[in-house]
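There is one chain below, alone, in structure tokens, taken in the form predicted on its own.
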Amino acid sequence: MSRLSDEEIEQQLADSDWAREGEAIVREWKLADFAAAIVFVNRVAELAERANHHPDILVHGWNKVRLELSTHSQGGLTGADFALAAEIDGLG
């Protein structure tokens, strides 16, 4: 999958809860508690394994999860990042 242009990235981010940080997109969730954060991480892991596309995951505080998506092999953002982001958004 080829790297997206800045214009394509901006189009993908329109009306999105994801934000661009350098060559990645990021989003943070605040869950009910630590256990809920870990359940969410496990659900993300299932999606990532199926897609063979793995985000950087940070669990911090006691109930926050931050995800960062980038296609490292392409040195930036590709359609795979936005496809996985959309699937993660569907977790509710």
The other form holds:
Number of protein chains: 2
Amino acid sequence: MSRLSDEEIEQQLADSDWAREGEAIVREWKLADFAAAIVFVNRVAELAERANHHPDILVHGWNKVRLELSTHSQGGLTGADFALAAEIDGLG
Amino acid sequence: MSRLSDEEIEQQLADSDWAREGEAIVREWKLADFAAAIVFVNRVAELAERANHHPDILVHGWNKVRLELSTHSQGGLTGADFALAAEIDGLG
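Let's compare: the form predicted on its own is above, so bring in the form predicted together with another copy of the chain.
The complete assembly is shown below, putting the previous chain first.
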């Protein structure tokens, strides 16, 4: 996958819950509690393994999970990031 | 649990793999791969739930896990942080 242009990234982010941060996209979830946050992390991890594309995952404040997606091998955002973002959004 | 003094914290950190960062202690692990990192996170989460003390957990660079412990209710480090750190160290 090749890097997306700024315009392509903007298009992908329209109507999205993800936000751009430099060469990555980020989204944060607030779960019921720490156990729910860990369950969510495991569901994300399963999708990530299947896609062979691995977000940075931050569990913080005992019930919040922040994900950051970027394609490090390309030094920026690619279709792989938005494909995985969409799958994660589908977790509900 | 009440906050530890700087001196008490230094004593606890002697011969430790944890480092102080402001009002928290941090340690980073490098695992074999992303799947191993997630397994480790789950083992930490189990100890955290049992202790009812929840570290911030960062999975990054696909195989690294960084933990940060602090007692937010006390605004600093307490014995609870070092007790959980010792349990996590015991994971091997």
